[in-house]
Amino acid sequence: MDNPLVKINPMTKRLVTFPVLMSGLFIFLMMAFGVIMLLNQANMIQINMGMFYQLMTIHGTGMIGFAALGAAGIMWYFLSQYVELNRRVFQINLILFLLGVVSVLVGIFKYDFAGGWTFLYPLPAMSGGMWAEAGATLYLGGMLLIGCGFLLLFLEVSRAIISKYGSFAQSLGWPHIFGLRKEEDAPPPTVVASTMVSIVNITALIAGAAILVMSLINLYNPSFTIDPLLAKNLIYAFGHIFANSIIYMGVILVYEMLPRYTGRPWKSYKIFLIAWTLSTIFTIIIYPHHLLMDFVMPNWMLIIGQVLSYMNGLPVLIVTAYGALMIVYRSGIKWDVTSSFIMLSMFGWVIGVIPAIIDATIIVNQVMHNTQWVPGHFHLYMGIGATAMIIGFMFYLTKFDANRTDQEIDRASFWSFIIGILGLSASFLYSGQISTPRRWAEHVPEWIAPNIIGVIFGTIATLAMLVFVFRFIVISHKIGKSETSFDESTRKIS
C-alpha cells in the first residue's frame, strides 16, 4: 500500500483553501435561509409566498452544490498524494462553478425562479406567471455550467487514476478481490473511493446535462416535448447520485486522518474492496426509490429501488464505521476538534441512513415520502454526516497547516452543532410522523409546534457553523506555507 504520509504540495493546499472556504460560508448561508423558512412555517414571521419558494429552491440547490465543492476539495487534496492531477482543471471547475452560481442566484432572486432544485419538467416553462422565462433560463443554464465544471473535474480524476493504475478495474482492486494479486498491494482507500465517485458522478452528470439541455430547448421551442417520466428519471438519477457522492468524497478524510492520529494504517483489504465495488453499482441504479409514488413506473424498477436501497447503504458504511472503530480502539488517541468531527461524521452517516431505509420501503413511502420525514433523514445524513466531514477538513487545514490551537469556543461550537442538527432533524422526523407535508409555505396550527422547535435547534446549529467559518477565515491565509501538514512527529497526538 502507498505511504499515507507522503508530502502534499503547498500549491495543492492553497488550491483547495478557497473552495473549502466558499463551501463553509455558503453552507452557513443556506442554513440561515432554512431557519427563515422555518420561522415562516412557525408563523413567527411572514414572508412573501413566492420568496419562500425562492429560498427553498436556493436552499436545496446551494446546500448540495457547495457541499459537493467542499467534498471535492477533500478528494483532490488527498488524492494528489497518489496520482498526478492537473490543477488547471480544478481551477476551471471552480470558475465554471462560480459563474453557474451567479447565474442561478440571478435567476432566482432577480427573475423569481422558484421551481425547486428538481426543476421537474414542464414546470420551468409553465410557471403560471410566477417567474419569467429568463429566470428559468438562468437557473437551468447555471446548473448546466456547474455540472460541466464537475464533469471536467471527474474526467481529470479518472484520467489521472487510469494513467497510474491502468484501468478502473485495477484501481477498484478487482485483481486483489479475485486473488490475482496480493491483498497488501491493493490501491489505497483514497484511490478506491475516488474511482467509485468518478464512475458514478460521470454517469450522473451526463444524465443531468441531458435533461438540462432538453429543458432549455423546451423553454424556447414548446413543440419540443419530453416524456415527463423520462425527464423525472433523468433528474433523480442525476440528483440522487450526485448528492450521495458528497459523503463518498468526504469519507476520504476519515481514511487519511485516522491513520495519522492513531499511527495505524487503513488497509484496502478484500472485504473493503468488495464493498466499494458493490456501492459503485448500487449507487447508480437505486435512484427509483425517489419514484415509488409514481405508479406509472415499471414495477421491476420500483422493486429494485427498494431492495437495493437497503443494500446500498450497508457495504461501505459498515466497513468504514467498523474500520474507524477498530483503528481508534485502544490507540491512545487524544481527541481534538478535528478528530471529533471525523468520528461524528461516521455517527451521522449511520443514523442518517436509518430513516432513509425506512422511507425506501414502498408501503411506508406511499404515506411518508411527501412529508417532513424526508428532510429529517437528509438533514441527519448531510448535517452530521457530510457537512461534519467538510468542517473537520477545515479544522485539519488550519490546525496542522496553519498552527491553529483548539479553543473553548471551538469545543462549545462542536457540541452546539451536534445538538442543533439532532434537534432540527428530530423536529422534521416528528413532523413527518404526524403527516406534515414538505415544501409547503404555510402550515395549519397542528403542525406549528415542531416548527418552533426546529427554529430553536436550527438557529443553534447555524450559529455554530458561523463560528467554524469565522475561525477558518481568520487563519486560512497561513495555509500552504509548509511542505507537509502532518509529519511523523505529530501522527499520534499527545
Contents of the next structure:
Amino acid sequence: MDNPLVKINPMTKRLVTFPVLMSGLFIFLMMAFGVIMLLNQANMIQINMGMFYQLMTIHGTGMIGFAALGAAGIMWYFLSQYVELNRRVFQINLILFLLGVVSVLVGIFKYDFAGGWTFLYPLPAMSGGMWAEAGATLYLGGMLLIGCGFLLLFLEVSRAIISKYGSFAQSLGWPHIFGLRKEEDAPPPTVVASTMVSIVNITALIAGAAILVMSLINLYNPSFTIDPLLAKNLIYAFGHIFANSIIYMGVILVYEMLPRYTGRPWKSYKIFLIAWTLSTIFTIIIYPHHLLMDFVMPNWMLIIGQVLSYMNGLPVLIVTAYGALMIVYRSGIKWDVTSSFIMLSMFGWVIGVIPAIIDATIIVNQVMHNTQWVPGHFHLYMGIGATAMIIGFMFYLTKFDANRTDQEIDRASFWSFIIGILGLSASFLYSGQISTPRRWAEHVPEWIAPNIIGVIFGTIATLAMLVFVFRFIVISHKIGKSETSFDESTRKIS
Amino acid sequence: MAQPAWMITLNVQQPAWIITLLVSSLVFIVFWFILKNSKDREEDYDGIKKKGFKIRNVYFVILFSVLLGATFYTITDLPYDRPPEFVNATEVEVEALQFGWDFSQEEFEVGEKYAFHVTSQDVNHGIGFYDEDMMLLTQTQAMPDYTNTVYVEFEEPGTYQILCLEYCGAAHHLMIHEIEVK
Ligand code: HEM
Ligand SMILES: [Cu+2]
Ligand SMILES: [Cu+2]
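Having looked at the form predicted alone, could you now put up the form predicted in complex with its partner chain?
Full assembly next; the chain just shown is listed first.
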C-alpha cells in the first residue's frame, strides 16, 4: 500500500471537532425526543398533541440537519488531503447553521410551529389554528439559513475539486470509464464521492431554497400561490436528495479507513466509477418514489420512480458494501470500536435498503405509504447506516488524533446501540405491517404493543449514544494538539 | 399474475414483512461469515479480489434478474388508470379539510364498483381506507387544486374507517371518518 498515512493539517482536525461534537450531542438529544414521542404513542405518558408534533418536527429537522453537519465534517476532513479547501467557508457554514438552528428552535418551541421537517406547502401558512406567521417564518427562515450555508460549502468543495481536476467529468472519472485514461490514475474514492455529493446537493439546495422562499412569500401574501403539486415535487426533491447525501458523505470514512485497517488498497476502478456516476443520476431523479400516491403525477415519472429506486440499490449492494466485505475478508483486521462502526454502517446501509426497495414498489406503496413502515426503513438506514459513520468518525478522531484507547464501556455501548436501533426499527416495520399510520400523535390500542417495544429499544440506543458523546466530549479538546498517533498505530501490522 | 392493485383484498403487507426479515437474515449471515473470517491474514489480496469479482458477477446477475423480474411482476397493474371494469362505477366525491372528511355519500354496497374523486379544501391530506380489522386497503393523496381518483370495490360488509395519511396539522390523527358497507 503506497501511503498508509492520513496527512491532515492539525487546523483541519480542530476545525471539524466542534461540528462533529454538536452533531453527536444533538443526535443524542433528538433520540431522547424520539423516545418521548414513542412513550406518548404507547400511551405510557400524555403530552399534548401540539407538543407531539413540535417534537416530531424538531426530531426530523434536527436529525437530518445535524447528521448532515457531522457527515460534512467527515467529507471535509478527508477531502482536505487531496484538494485545497478554504476553511473560512466551513466556518461560515457552521455559523449560518447554528443561526438557522436557533431560529428553527424558537419557531418550534416559542411560536409553536409544527409543520414537520417537510413543511409541505401550504401547511406552514394554514396551520388550522396551531401556529401563526411568526412561527412559520422563523422555521422556514431558519431552514433557509441552513440551506444557504450548505450551499456555500458545496460550492467551495466544487470549486476546490474543479480547480484541481479540471471538471466534474474528470473528478467522476469519466475519462477512465471510457478508457481514455488509465484506471490507475483515476481520482481517489473520496474525490469521486465528494463530487457526487456536491452535484446532488447543489441541485437539492436550489430546489429547497426556491420552495422555502416561495413559502415565505406566501405566508405574508396569500394571493401569491404555488402549484401544490410543483411545491411537493420541489420539497421531496430537496428532502430526498439532501437526506440521502448524508450517507454518501459518511461513506468516505469507509473508503479512507478500511484500506488502512486492512493494509489493502481501495482505489477507484471502472465499475466503482460507473457505480458512482449512476448514484449521482439516480439520487437526483428517483425522488418521485415519495409521490407514488399522487395519482395526478405523470405516470411515467412514477414508473421511473419505481424502476430507478430498484436500480439505486445496486451501487451500494454491488460495489461499496461488497467491496467492504472483500477488503476485510481474511485481512487480519483489528476490530476496534472505530473499525466496528465502519463495518456496522455497511450492514445498516444494506439492510436499510431492503424495506425501501419494497416500499418503492407502487402496488406495495399503496398500502405502505405513510405508514410506520417508512420510519422503519430510514431508522435502519440513518440509525445504523449514516449515524454509525458519524459515531465511527468520533471514535476515529479521539483515537488517532487524541490518543484514546478503547474501553470496555465503548464496546458495551457499541453492542447496545446495534441492538437498540435494530429493535426500534423492527418495531416500526412491524407497525407498518399492521397498517399503523406514521405521524399520528395518538395510537389506537391495536397499535400500541410495538410502540412499547420501541420505547425499550429506543431507550437502549439513546443511552448508548449518551456514552459515545460523553466519551467524545471528554477527550475532544486534545484533538489536533497532540502529535497524531495515527502513523505508527494503523500502518497495517499483521 | 399479480392481483390487480386496486382490488381491496390485496394483502401485501405480510409478504413485505416476511421478505424483509428473510433478506435481512441473509445479509446478516453474509456479514457474520466475513467477520468470522477476517482475523487471519491472507497476504494475496489480488487472489481474493479475483475470486471475489467472480462471485460478484454471479451475484450481480442474480440480483439484477430478481429486481427485473419483480419490476415486471409488479408494474403491470397500476392503480392510476381507470380499470375497464370501473367504466360504469359509481362516482363519489370526497373533500378533505382540516380536520375532517366530506363524502358525497356515506353508504356503500358490497360488490359495487366505486370511483372516489378525492380533493382538499386547504392543505395536503391523504385518504386511507381501513377495513374492520384496521388494515389499510388502499389510499391516495388529497390535494388542494387537484383531484386524485381511487377505485374501490368492497368485498365484505361492515364499518370501514377513513384515516388521514398525510400530516396536516395538530389534529391530523383525529381525521377519522366511518363509512358503512352493506
Ligand atoms: C433512539 C433513537 C430514535 C427514536 C426513539 C426515534 C423515534 C422516532 C419517532 C417516534 C418518530 C415518529 C414516527 C411517526 O411518524 O409516528 C421518528 C421520526 C423520525 N426520525 Fe427518529 N428516532 C430515533 C433515531 C433517529 C435517528 C438516528 C434519525 C436520523 C439520523 C432519525 C430520523 C427521523 C426522521 C427524519 C423522522 C421523520 C419525522 C417526520 O415524520 O416528520 N431518528 N423517530
Ligand atoms: Cu426518497
Ligand atoms: Cu392529516
